[in-house]
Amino acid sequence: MRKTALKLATAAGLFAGLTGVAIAQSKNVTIGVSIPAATHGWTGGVVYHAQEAAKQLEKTYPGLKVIVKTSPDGASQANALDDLSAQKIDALVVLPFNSDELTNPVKEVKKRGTFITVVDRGLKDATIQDIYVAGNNPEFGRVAGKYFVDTLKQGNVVVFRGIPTVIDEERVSNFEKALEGSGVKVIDKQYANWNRDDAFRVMQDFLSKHPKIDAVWASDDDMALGVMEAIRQGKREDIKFVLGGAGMKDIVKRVMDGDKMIPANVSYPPGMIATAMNVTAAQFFTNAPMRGTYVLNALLITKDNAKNYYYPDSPF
């Protein structure tokens, strides 16, 4: 499969890239979209962008029907895939709740001749997908690790993982590679499920176990907020900063305002679901077959450029 670097995560950016592509004759196509429910801020953004993209696509392409289903956990999402298949969908755009639990259910949908677009959390078997759209997860980890090396230079760091997925492994392994040969040491790491409350509890555990922590890689903005609250309640002054990721507007605003505890962030836009939906629709309604891997760059957000990433009207 070819790999294409997309600089824009928005549906508008994709449409701009397709303006020169001839639109095929009207046809009836049904696209199912299966995504996690808004269990935290980033997935809340995913749900918002999916619903907005569905409305826009149905207006753009006569004959297109888009069905968006949200699921609170992996088992529910597997059931949702069965429901979508029963509606005879032509394509499935799926952001798996987790990699292990959803690989076989998506494979079953594929066996029915359905075009498959996988978003963000990769499946265990990449041959299932026709298209893969994601943020640059290895780069997400590398950019964060480099920031720690350049800024902290040396010290003890604790790491917050998301949930057991391909993308989490890519992020963490490349973060740790970026630290190799530096004075920055990871003294603990634990899953917190990209969840604010779970991160709060994990950080309380870290604070009780480790008398000196110099900085925290929360790796997610919801988890960063939980971490910050635990630090505040614990009255720990040894921690110099917390680095999250994804570009939550509240976090980006803190970066803009020069908050010393939140000096930077790493981009990972939830609008990638809209990109995936637009690319999938283009497969059916344009004369340019869409196949391959589309990767959106992970960029360091600092006080100098934060205004370019701040969207006050966004739900995330």
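As the structure is a prediction and not an experimental result, all values here were calculated from the model. Residue numbers count along the first chain shown, from 1. Compared with the form predicted together with its partner chain:
Under the rigid two-part model of the rearrangement between the two forms, Val109 and Arg254 move as members of distinct parts. Treated as two rigid bodies, the chain between the two forms differs by a rotation of the smaller body against the larger of 25 degrees.
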The other form holds:
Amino acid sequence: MRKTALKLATAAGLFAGLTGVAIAQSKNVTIGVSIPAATHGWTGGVVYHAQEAAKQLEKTYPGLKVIVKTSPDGASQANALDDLSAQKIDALVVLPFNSDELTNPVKEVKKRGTFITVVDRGLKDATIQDIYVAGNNPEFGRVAGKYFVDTLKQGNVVVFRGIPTVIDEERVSNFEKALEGSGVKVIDKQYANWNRDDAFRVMQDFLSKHPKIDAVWASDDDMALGVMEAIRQGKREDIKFVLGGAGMKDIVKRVMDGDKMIPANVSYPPGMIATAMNVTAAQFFTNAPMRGTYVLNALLITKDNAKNYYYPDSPF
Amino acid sequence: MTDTAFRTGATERRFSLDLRALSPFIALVVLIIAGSLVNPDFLTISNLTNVATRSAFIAIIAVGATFVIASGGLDLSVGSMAALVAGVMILTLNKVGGADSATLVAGMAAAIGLSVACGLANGLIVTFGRIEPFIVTLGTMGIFRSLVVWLAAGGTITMRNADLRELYRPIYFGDIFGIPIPIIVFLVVAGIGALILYKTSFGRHVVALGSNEEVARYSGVPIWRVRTLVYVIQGVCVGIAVLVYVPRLGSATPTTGLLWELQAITAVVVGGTALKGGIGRIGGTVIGAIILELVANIMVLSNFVSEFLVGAVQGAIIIVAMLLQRSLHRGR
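What would the structure be for the form predicted together with its partner chain, given that what you showed me was the form predicted on its own?
Full assembly next; the chain just shown is listed first.
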């Protein structure tokens, strides 16, 4: 039904001999967005940015309808994909829970001729996607490592790892690669599960174990907050700064205000879902070529540029 | 003749019972010795008080879990409950606003009130719904967790008033005569718990219910009331733990209290309480909670365990500690 309507609209547009922009205005397009539910800070940010982008895109392109669905785990996300394709979507923007579980369900949606945009976590079969938008985890580690080399020059650093995953491994190994040949040395690293309480606990133990620590790579803003509290309690003056990551608003605010312990941050924006939605909508409403892979840079946030990364209304 | 034989039997039994209650302490001493061999910094006062203070949340929750497990029940919802109660408490503090003790009292009242309500809900559903506690609390575990995620909109619930935060902070970081306040709190909670479990008829009813429900029923134990009340006690303990937890980081996130239920149950079992019910040991539970935190601490302080293997070594130490305890009282 919708397809016919679309064809008719296009035909009518061609008949009238209008320009591409005018054709776009008469189009009806539905984009389904499937993302994880807000189970931790970063995915909370994803949900926020997806909803904001949906509102803004529907305003920009009349005739565009955006349906945002959140799912608490991989299996329910597969079900959500079924529900979405039952609603006859023209395009799907999906941030999969994990690559293995969701490759086939997304492939099924693709078979119906739906345009597919994959975000952040790649599928097993790269031929499914028309557009791929991702953050840059190796870069995330490299930028952080370079910051330590540039500002610290030499000294002892402790490293906090997240949850044992590919993301974590890429970040940490590239961080260590960036330190190679410099005077900055990693004296200890532990998993703290991207969790404040665990980071607090591990940092207390690091403080008992190491009499001199020059800086901390917390690698995540939640962990950075736990680390800061442990340092404050231990009354240690030797630690010059803590570097987190991902651009949580409380941390970005402190960077903006010039907090000495948090002089910088590395971005890994949950807003990448909005990037993906914008590119996908542009595929339907502009004549510019859009298919391809988009890798968002992990950028160093400092006092000078922090205001560009500060979203006071976001939950993250 | 018979008289003497009887008497020796009785003393022997008492001796072996004491030893069984003592074995968690022995495991603790062995761990402390092991820790000091791994790293000389382990035995510093600051490290040991850090560990004891950190174990306070799990210890307090585990005192409640001792009641539930001794009565033959199980509560899997405590971790999620702690997160929800912490979230609601912080939201209340933010709402009331002012940086004075009246605000704190309002927040604390909200926390304890909600935790009692959560415990009561668990207890009533288990008792009157006649559903396995494993299923009931698995359900409420999901409910409480989603509620806190919903309240936080997936982000973080943080205490907004910095002055209030400073006022409240000493409850975790402060001390009385050099003893950190969380340690005092958990000692008091454990003391009251022991008093209730060992010295009141309610306590004996809990154990009777856990060892044999039918016999307890025919002996006139008010089974429904006792069963509901143990979950309420568990709720109160979660509430008290939250009162000590919130001043530490001043925030609750969707990952707050994750897996605390397993840690609490482990502490209870390591402490000598039988998972099938009928025996409850408060002192052992407290030691169990400290042992868990100590093992994690030794892992971080050691230089020879790769960060990838920490979980495996931790698990092995707990199993070995349990085997040691078991062989101790089998040997007698």
